[in-house]
Structures are given as structure tokens and as C-alpha cells.
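Only one chain is shown below, in C-alpha cells, and it's the form predicted on its own.
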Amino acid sequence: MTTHDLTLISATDGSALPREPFVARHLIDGQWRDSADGATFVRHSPAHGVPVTRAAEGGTVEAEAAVATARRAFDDGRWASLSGKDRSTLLLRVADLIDRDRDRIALMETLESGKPISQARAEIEGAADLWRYAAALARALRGDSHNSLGADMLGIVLKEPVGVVSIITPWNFPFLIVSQKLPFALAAGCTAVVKPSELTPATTVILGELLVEAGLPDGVVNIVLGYGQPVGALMTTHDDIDMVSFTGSTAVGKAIVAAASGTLKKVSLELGGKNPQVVFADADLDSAADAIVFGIYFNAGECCNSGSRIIVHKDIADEVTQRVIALSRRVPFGDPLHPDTKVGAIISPEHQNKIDGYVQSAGKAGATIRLGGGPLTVPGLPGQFYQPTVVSGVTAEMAIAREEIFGPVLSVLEFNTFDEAIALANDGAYGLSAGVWSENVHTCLEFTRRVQAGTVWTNTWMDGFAELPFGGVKESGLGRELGRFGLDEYLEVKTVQMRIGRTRTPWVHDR
């Protein structure tokens, strides 16, 4: 296949590219700081190749200072002791500021990550909604009471903030994912130290600017820029950290659990996925094919919820594959700054090589590369792009069917019976999300009950709502984000038992 078979969008005129890189510094105790040793690192646009961010490179000094500041801010109650109304009011103010600066935030997200600008704008809009939803939860925070323990006893269950939270976020949805964590931690009354990915630090720094503008007390949220070593490592082991919330790869998540075990910190993890969409013979194929294409190419496949494998009934497998290929050719790949682009650049050359390695290995193992299968050249752009790729003849033991590729690569597997479809869907280490396509409600309901996944979509894919919890089973993670369950992650439960009057029977009796 040549690139002439695809829908490509060439480079724009470059007017949106920055003349100078965005300068990102640490936020510690309400002050913007350079690194103590003056170290910096530069992020280049993965699509355009130009430097877009120059960030302070944090080390042990900055991480220690941020943790100490967050600890003081929690212990002295400057945030946790505020009423739910006061915390809610500030979170709502932040949401309004996000809306005001949506275009600026979206542009930096596109420049650093390579995602399409239209998608980035939608994500920032969604992030503001998360802050508003968390604000509502701040005012609705409640525990429980038990008035049935006898005439002389009252039981009260309190929910209190867990304390100081380390929030470590990835590069694929940097602003959205920090907004799935931080406002919920703040609604609960926690303080935080945030470390964004070194590949996409700018939008988290902009969020810090908005928090300061909104009037958040100094030290409640601290941002440290840098790499996993030493910053992330310290944030998972420090005695003054009470909880770690991490989104990223399963391998790093396992390392965090091991590191946090030394102090038995609470850990919340949103990790990888190898998410199946099972298409039964009675499915609406027009809707299914469109959703499959969306599910694999959204964010260039660099998405934990990517629908990276479809499991299709043999009677319709060839038709579904052909429909997906035809639609794939029409998806606009190219310059992420163009408003019509739907798929932008791959985050780094190293990751592009990893994606291609999976595809080539599948071909050698006997699978058929029906579309794509290699890097993509976009006229006028020096960055890295990957072709929309569809691989059929995939079997369950192949790496392309089991491991998270994180790229625009779709694997096609086939089944005969319902039980075989369930076995294929559940055959793997991950359990983040799954989908089922059938016009029979009984098929959908049985699939929903038997599939091992934290989220199941029926006759749709990747819808999301602030009210509904999100997270995985098996090696896709621990805990939940969003909804009331997302708030509960940042709370501890305390039982209070109150005796009414002098009714306790003495343990030691007078002789």
C-alpha cells in the first residue's frame, strides 16, 4: 500500500508554532522555582520537530521540598479543615479558568503530544466538566450512622481525607488524566504532589497557574517536573506520602506497588489494556465498523481504552474487516494543528519503532497485514507518524493479540460460538474495558456478566461520563477513578462508637 491510498493532511503554514519554547518550572509552596542545580530538559514537537517546552528538571531536592510542603499543608488543616462549600467554590473557579484558557491549553497539548487540535480542545472541555463534578462531590461528602446498636450506643462512620497524595500522570492524556485525579483528591480534602510525564509537562504547569489564580492556599498542590528517577521514585516511597495515584504502564504500576509496600501506602493504579470488541453475526455492521475505526485510531491508538483487538464471528469476519479497511483509508492522518486531522503524530521515535516491531513480528508469525504496517510520511512534517494498520489471521497466542501496542494497529481474531468469544475476550492479563455488538439484548447482557473488564460498552465504544467509575481488573489496575467511587479512593473510613450516658457495665466490680 502506498500513502496515496490514505487520507493525508499536509503541514499547515506553521503560524501556530511557538517562536520560543514554553518555560515550565516547579510549583512548590505557591512559588514557581527553577531546579536547585539549574538543570533543564527540552521537549520537541513529535509532529513538527521544533522545541516547544523547556522545563526545569527536578531532582531529590525539589521532590523532598514538595513532599514536605504538602505534608505541612495537610497537617495544619489549611485545606482539609475548610467546609465542603469552600472547597467546592474553588474547584468551580478552576473549571471556569480552564474554560477561559481552553485554546491555550489545547495548543500546548497538541504541540507536546502530537494529538489533533480538535481532539485536544474536546479533552480540555471534558476536563473542566470533571472539576465541576468533583466540586459537587465536595459538598455531598458524607459518612454513615448506626442508631440500631442498642439504647446506650450510637455508631458514626466518618470519611476523612487520606492525607498527602502523589499523583503521577502519563503523556497520552496529560490534562485530562490529571483532572481525573487532582480535583477528586482536593474535593476529599487531600494535599498533593503532582509529577507529569517528562514528555508532556506544559499543560500541568498551566493548570498550576490556574490553581494559583483561583486562590488555592500555598502548598496544597505542588508540581515537580522531571523523570521517574529520582522524582517519581521518591514520590512512591517517601514516609510523608500517604497515597500514590498512578496512570501508566502495567510494568511501572507493578514497580510502584512493590516500592510503596515498604510503608504500606494506599495505591490507586490505572494501567494497560488489550481491549476486545466482540462482534456477533447479528450486529449492526455499519455502526460496529465505524466504532471499531474510532476505537483503534483515536489518539493514534495511544490510549489505554484503545479497541486494539476485534473478535468477530467467522460468518461476518471478512465483511467486517473489509468495511474497517475501507473506513480506515478515509480517516485523515497528518498535521495535528489542522482542524480536520483526526490522527496525529506518534509520541516518540522509540515508541514508533516499538509499534512497528509488533506488526512485523505478527507478519512473521503468520498473520496477514491487510492495511498499513509501517511508518507514514506526511508532506511537510519531519515528525513520526504510523500508517493505519489492520492485521487479520491473528491467533490468541501471538504477541499482537496479547500485549498492549499503544498505536494505530488493529488485530482481527475470529470465533464460532459464544463461549469461544468469551474465552478469547478473557484470555489475557488485562481487564480494562470490553465491548459487545449484537442486536440481541440477551447476548449483550450475558456477555456483560461474563467478560472480565472494569467497563463494558454495548453497541458503542469509549463513551465516558464523570458520574461513572473507571478502572480495570486483573493487571489493568487497582481502584477506580471518576464517580463517587473516584472520591472514595482519597478517603479513609473512621469508626466512632459513642456511649450514651453512664451505661457501661464495669469490668472490675467492687467486692
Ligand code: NDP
Contents of the next structure:
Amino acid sequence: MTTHDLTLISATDGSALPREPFVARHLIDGQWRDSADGATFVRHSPAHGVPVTRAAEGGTVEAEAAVATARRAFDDGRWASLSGKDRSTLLLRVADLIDRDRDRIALMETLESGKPISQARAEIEGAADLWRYAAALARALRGDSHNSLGADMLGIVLKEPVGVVSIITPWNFPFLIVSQKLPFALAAGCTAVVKPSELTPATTVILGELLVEAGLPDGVVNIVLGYGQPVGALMTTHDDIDMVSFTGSTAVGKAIVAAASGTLKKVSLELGGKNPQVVFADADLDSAADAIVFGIYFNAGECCNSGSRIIVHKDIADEVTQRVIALSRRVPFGDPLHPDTKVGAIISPEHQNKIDGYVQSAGKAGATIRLGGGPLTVPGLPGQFYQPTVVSGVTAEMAIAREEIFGPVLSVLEFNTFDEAIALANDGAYGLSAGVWSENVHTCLEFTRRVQAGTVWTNTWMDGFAELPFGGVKESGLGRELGRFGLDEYLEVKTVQMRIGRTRTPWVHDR
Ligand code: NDP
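Same protein, different state: after the form predicted on its own, show the form predicted together with the named molecule.
Now the full complex is given, and it begins with the chain already shown.
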């Protein structure tokens, strides 16, 4: 295949590229700080190759300072003791500031991550919505009461903030993912230490600027920039941290559970997925093919919800594959700064090699690379891009069918019977999301019941709402984000039992 068969968007004129890199510092106790040892790291745009961010590289000193500050800010009640109304008002102010600065945030998101600018803008808009939704939850926060425990007893169940939360985020949706966690933690009354991925620190720092502008009390949210070692590791072991909320790889998620077990912290994890879309013979193939293409190429496949395997009924497998290949050729890949681009750059050269390694090993294992299967050259851009790739003849034991590739690589598997389809969908360690395509409501419902996944989409893919919880089963995670369940993650339950009147049945009787 030549790249002439694809829809390529060449480099824009570069006028949106920054003349100087964005300077990112730690936010600790309301102050912007460089690292004590002066260390910094530079992030280059994965599409354009130019430096876009120079960030302070934190170490133990900064992580310790941030944890101590967040602890103090929680314990003295400067945030937790505010009314839900006051916390809500502040979160709403942050949402307005995000809207005001949407284009600035989106541009930095695109420059650091390589995602298309139109998508980045939509994500920032979606993030503002999450801050508004969490603001509403802050005012609806309540526990429970029991008034039927007997004449002399009243039971009250209080919901209290967990305490100090470590929030550790990845590079694929930096602003959206921190917004799936932080406003919910704040709505609950928690304080936080946040560490973005070292590949994408800028927009979390911009969020810090907006929190300061909105009037968040000093020390309630602290941001430490740097690597998993030592910053992330300290954030998962420190005695003064009560909870860890993490999104990233299953391997690091498991390491975090082990690290946090020393102090029995609460842990909430959003991890990987190998999400199947199952297409039955009676499916609406126009809609299914479009959703399959969206599901695999959105965010260049660097997405925990990527629909990275399709399981198609044998009778229609060839037709579906042909349709998907034809649509894949029409998806605009190229400069993420161009408004028409739908798929941008791959996050790093190392990650590009990892993606390619999966594709080549599938070829050696007997699968057929029907489209793509190699790096993509975008005219005028030095960064790394990967071709839209469709691999058929994939069998369940191949790595390409089981492991999270995190790239624009679709695996096609086939089935004959409903039971086979379910067995294939559930075969594997992950259980994040799954989809079913059929015009028969009974097929959809039975699939929904039997598939092991935190989210099931029927005749649609990857919709998301602030109201609906999101998370995985099996090795895709622990706990839920979004919806009212997302708030519950950051709350502890305290039971209060109150005697009314004098004790009527003393334990020790008068002799
Ligand atoms: P990681 O899981 O390694 O990184 C996610 C975050 O965790 C980053 O902020 C990272 O810091 C931090 N971190 C790393 N090690 C530790 C640790 N021991 N303790 C605490 N925090 C730590 O993801 P990668 O960026 O390395 O991506 C690798 C693979 O993970 C991808 O190829 C993809 O398959 C998967 N992934 C899944 C995501 C999802 O949404 N489910 C998101 C991102 C990746 P830093 O990297 O800055 O050192």
C-alpha cells in the first residue's frame, strides 16, 4: 500500500507553534516553584519536533513538600469545612475559567500530545462540563438516616471526605482525565497532590493557574511535575496520603496497589482495555463500520476505550472488513494543528516502535495485514505517525488480540455462534468496555448481561456522560469515576448511633 491511498493532511504553516516553550513549575502551597536542585525537562511536540514545554523536574523534596501542604490543608479544615454551596461556587468558577481559556488549553494539549486541535477543544469543553457536574454533586452530598431503630435510638450515616488524595494521570487525555478526578475529590472536601505524566505536564499547570485565579485556598491542590520515580512512587507510599487515584497502564496500576498496601490506602484505578465490538449478521453495517473506524482511530488509538478488536460473524466478516478498510482510507491523518485532521501524531518514538512491534509479530504469527502496518510520513512534519492499520485472520491467542497496543491498529476476529462471540469477548485479562451491533434487542440484551465489562455500548460506541459511571472489571481497574459513584470514591462512611433519653437497660445492674 502506498500512502497515496490514504487521506493525508500536510503540515500547516507553523504559525501556531510557540516561539518559546511554555514554562511549567510546581504548585505547592499556592506558590509556583522551581525544583530545589534546579532540574528541568523539555517536552517536544510529537508531531512538529519543536520544544513546547520546559518543566521543573520534581524530586523527593518537592513531593514531600506537596504532601505535607495537602495534609495541613485538609487537617485544618480550610476546604473540608466549607459548605457544599461554597465549594460548588468555586468549582463553577473554575468551569467558567476553563471555558474562557479553552483555546489556550487546547493548543497546549495538542502541542504536547499530538492530538488534533478540534478534538482537544472538544475535550476541554467536556472537561468544563465535568467541573460543573461535580459542582452540582457538592451541593447534593448527603448521607443517610435510620429513624426506626427503636424509640431510644437514632442512627445517622455521615459521608466524610477521604482526606488527602494523590492523583496520578497519563498522557493520552491529560486535561480530561484530571477533570474526571480532581473536581470530584474537591466536591467531596478532599485536598490533593497531582502528578501529570512527564510527557504532558502543561495543561495540568494551566489548570493550577485557573484554580489559583478562582480563589481556591492555598495548599488545597498541589501539583508536582516529574517522573513516576521518585515522585509518583512517593505519592503512593507516603503515610500522609489517604487515597490514590490513578489512570494508566495495568502494570503500573498493579505496582501502585502493592505500594499502597503498606499503609492500606484506598486505591482507585482506571487501567487498560482490549475492548471488543461484536458485530452480528443482522447489524446495521453502515453505522457499525463508522463506529468501528471511530473506535480504533480516535486519539490515534491511544485510548483505554479504544475498540481495538472487532469480533464479526463469519457470514459478514469480509464485507465488514472491506467497509472498514474503505472508510479508514478516508480518515484524515496528519498535522494535529489543521482543523480538518482527525488523527494526529503518536506520543513518542518508543511508543511508535511498540505499536509496530505488535503489528509485525502478528504478521509473523499468521495474521494478514490488510491495510497499513507501518510508520506514516506526513509531508512537512518530522514527528512520528502510524498508518491506519487493519489486521485480519487474528486468533484469540495472538498478542495483537490480547494486549493493549495503544495505536491505530484494528484486529479482526470471527465467530459462528452467540456463545463463541461471548467467549471471545470475555477471553482476556481486561474488562473495560464492550460493544454489540445487532438489530435484535434480545441479542443486545443477552450480550449486555453476559459480557464482562464496566461499560457496554449497544449500537453505538464511546459515548460518555458526566452522569454515567466509568471504570473497569477484571484487570481494567478498581472503582468508578463520574456519576454519583465517582463522588462516592472520595468519601468515607461514618456511622453515628445516638441514644435518646437515659439508658433503659444498663449492662451492669444494681445488686
Ligand atoms: P504509565 O502507566 O507508566 O504512566 C501513567 C502515570 O503513572 C504517569 O504519570 C507515570 O509517570 C506514573 N507512574 C509511572 N510509574 C509509577 C509508579 N511506580 N508509581 C506511581 N506513578 C507512576 O503509562 P505509560 O505512559 O508508560 O504508558 C505505557 C502503556 O500504558 C501504554 O502503552 C498503554 O498501553 C498504557 N496506558 C494506558 C492508559 C489508560 O488510559 N488506561 C493511559 C496511558 C498509558 P511518568 O510516566 O511521568 O514517569
